[in-house]
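Read the single chain below, which is given as structure tokens and is the form predicted alone.
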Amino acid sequence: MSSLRFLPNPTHFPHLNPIPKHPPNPNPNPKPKHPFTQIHSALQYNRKPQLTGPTPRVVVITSGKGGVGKTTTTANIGLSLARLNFSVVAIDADVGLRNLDLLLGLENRVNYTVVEVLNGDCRLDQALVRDKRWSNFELLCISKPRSKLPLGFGGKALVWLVDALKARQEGCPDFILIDCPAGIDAGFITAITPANEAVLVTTPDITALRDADRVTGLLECDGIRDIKMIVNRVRTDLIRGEDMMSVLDVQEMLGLALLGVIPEDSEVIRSTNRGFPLVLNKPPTLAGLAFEQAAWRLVEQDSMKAVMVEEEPKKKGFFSFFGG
């Protein structure tokens, strides 16, 4: 509102204020039609993020350690990209313990998987499950729970699957998100094979950071250089009390560009049980807004800077009143 004082007054410039042809309004003080009509030009235009890089952007979401929020990140970032009008295909590469369909509320619609596609039992478009809220978001599962993969399934099969998504008649998707399984075994190697960029999800505890550092080295050895990290379950109260590492400490330990910081939010459990991702909540939660901002930075291949959290002053004892 402070910028309005610099707007010129039309009465100071007679050549910009021509004489009206119709007679003047008998009401000398007419009320505006809308209370915001006078400041409409001062409002910022809500632009759409500009997609950078060649499409499709094949992004693997990994961590190494289980339980840090890879699947939650995949679901929320995928739906955030779909809400920005980008076409997204999310691949659940966790064979034995898949959960992405549960978080999206699509567990009853998965009839075919990639295994049936490779065996010739169905077409690829039959295995793609379209989201019931956003039609430009699709889910693809590798296999059904408690089922065995063929011995020949590996990184080459997943590369063939990505190439088939590029060449399908409906058009090439803008983003292919691969939800990587926990660990660094064969499932991890298979998931990262077709990717050209990675999102590393970690929490600010020493066990998750040790696994994340190990995974970063494996990704770089595989030729994936575009690696950004998301720090999940951050509590500023614990950081101020020096009971949790800050985001600056995490960034210093891993040396990665920061894609987003997700605060601890109890709404995550409710949204998981309902199959309703955080980014769809109304009103939005802090964690949901953080996921939307992370998706925005992913589109434009941008990063954020961590902010230092001031420490709480140490509590003084009773004898401090006496100079103790």
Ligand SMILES: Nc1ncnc2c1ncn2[C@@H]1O[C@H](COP(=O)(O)OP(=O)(O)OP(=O)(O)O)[C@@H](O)[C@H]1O
Second form
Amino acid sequence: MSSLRFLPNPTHFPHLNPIPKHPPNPNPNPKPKHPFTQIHSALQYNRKPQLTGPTPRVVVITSGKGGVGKTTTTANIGLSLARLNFSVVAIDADVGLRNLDLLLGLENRVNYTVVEVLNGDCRLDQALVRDKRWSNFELLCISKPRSKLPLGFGGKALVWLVDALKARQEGCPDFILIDCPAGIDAGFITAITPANEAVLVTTPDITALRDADRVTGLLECDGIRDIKMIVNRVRTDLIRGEDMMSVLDVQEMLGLALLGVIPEDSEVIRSTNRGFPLVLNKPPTLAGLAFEQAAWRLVEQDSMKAVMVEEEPKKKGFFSFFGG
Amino acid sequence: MGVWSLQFNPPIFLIPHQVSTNALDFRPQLACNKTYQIWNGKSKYRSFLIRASANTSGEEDKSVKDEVTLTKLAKDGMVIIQHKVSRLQETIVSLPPVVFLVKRSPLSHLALGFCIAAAMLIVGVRAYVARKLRQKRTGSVADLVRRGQLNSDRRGISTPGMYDDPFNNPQVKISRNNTSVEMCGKVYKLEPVTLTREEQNIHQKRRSRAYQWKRPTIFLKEGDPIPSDVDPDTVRWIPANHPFATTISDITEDLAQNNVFQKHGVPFRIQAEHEALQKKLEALQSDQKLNNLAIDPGTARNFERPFKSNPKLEDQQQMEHNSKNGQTASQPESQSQQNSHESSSNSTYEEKQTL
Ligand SMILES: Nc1ncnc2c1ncn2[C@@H]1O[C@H](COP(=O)(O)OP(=O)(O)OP(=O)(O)O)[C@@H](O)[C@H]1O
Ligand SMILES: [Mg+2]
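Could you please show the structure of the form predicted in complex with the ligand, as a counterpart to the form predicted alone just displayed?
To see the whole picture, the full complex is given below, headed by that same chain.
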């Protein structure tokens, strides 16, 4: 997919040149890579992605329509970033229906939330839940499912939080990801308040697209100009049959740069059950790879230059019949 | 016929130099009759006689005669006839091996049986391996069990994977001309993104015309007056029965902000509660000193309790207590005075009663 920096002119992209056959490797990889891959993959990214823009990058992940995959995206991109050695704080701003903690498998460790912090029942650092797998990933929930968020201060509370995170001792986090609730209600308004950039998650269907366009409009009105989209639950088989809009159709309707294209993948629901984000799966799955690549582009403020449009039948060997 | 010819075709069963080439040359309408005729001639092979009996021999003779007359009519008849005859002879010569094969059918049955058994074995092993793989696959409902969201036994937890480069990965191979990519074993066609900066700006302009919005900066409860310094456009009205948001806060904005920025020490609320408790305890202790009482929590509590004003009820309870010899769970307050070694459960019960 898009690593898929698909380029007519390879000279603009140094990593496409034949030189990096043996690129300087900043983090030496102990396991030798398959020589075949070295030759065949056009891209040699044997490096940590280059962080661009001032930190913390406050990114709100929003969609308008519900259930299109905001929380899935937050969890997976968040953990991908953490694995790339960036410090990440994921804020579950889905006040009414929070579930980021479930996706991350941290549901038993959330004792305090922002509501308690505001009330003075605990300090902010006590409300941050550190992931044991990647210690540079922290989760912060806005409120307990049954308590109400006091909105008297508007979105200011989240701005304070971001400022407090900036000023904390162990240093400012590189990324603050905000999982926005569906709709354009009070929760949405609160969630977008501190953000500088936005990731718009949508699915390639007309209902999600209309909401996505609306939300993009609202974000732009609020001064958030850096908006990229992730098209989720793409099925290349349906696109080929013209039963589903292609990613390029979606782009034509919204006019937004593409951060990633996530295929429909049954592993998503399995990873939800496990509380173990997809990107940690081994072997990697299609959706996991797509999320990782999206995270990479987010770091570099890059966008996709080419998209996968349809599946070509792969020639099968004679013995594949037996091998399954 | 069909079944047999199927069996004869694979080269393994054929003894070199015969049948198949000729058989291909037979004219369709003749092919059947001729072979049957041949089988008829070979009368010693009874099994074939039975099969052939469907066609009467007279008919076959006739058809052969027809053939002969037809060829006679042709100018170059002789050559053709000679050719036909030679072919016929060839066929006859070539047949015995076939029959020989059929004769040895018990052996071939054995081979066939062996093949079927082998195929079944392969299918079985495959199904078993597939099931094994499926069991190994993670993320099933079993994981919900593991996380305590469902009740059942605990099951295995798999290890996380590490692959550091999502673009340069054995799972991702981009074709040399950048027109296709192979991901996770599937090949996808690639198409370039054509969106330009201008198009993006056009969309942005369209949206800014379509959606005009000011992000609300203040949330008010329905019915609240709008503060004088606030633009009415930026007020968001929160209904009193909003499912998860409220404008009511028991804390001021400054205090809340301080709480967020607090880095060390005990949080405000905890501290306030702690201090209040401390004060209460001190007051209590000074009170007790004033009354020259030993600092014993049990007696202190008793001292605090107001006595019940109904002496009649007390007497009644006293009598009841005496008769039951102190075994009742509910004990009247007067008893606690008698018995200085009060158990804690009794005192909590009293608290409940008086509260
Ligand atoms: N790429 C995908 N393939 C298959 N299923 C997916 C994919 N992405 C999301 N899902 C499924 O869609 C459902 C909703 O996902 P998710 O909770 O992330 O959406 P959401 O936008 O956060 O929803 P909400 O608006 O309620 O917060 C989940 O059950 C998830 O498993
Ligand atoms: Mg969600």
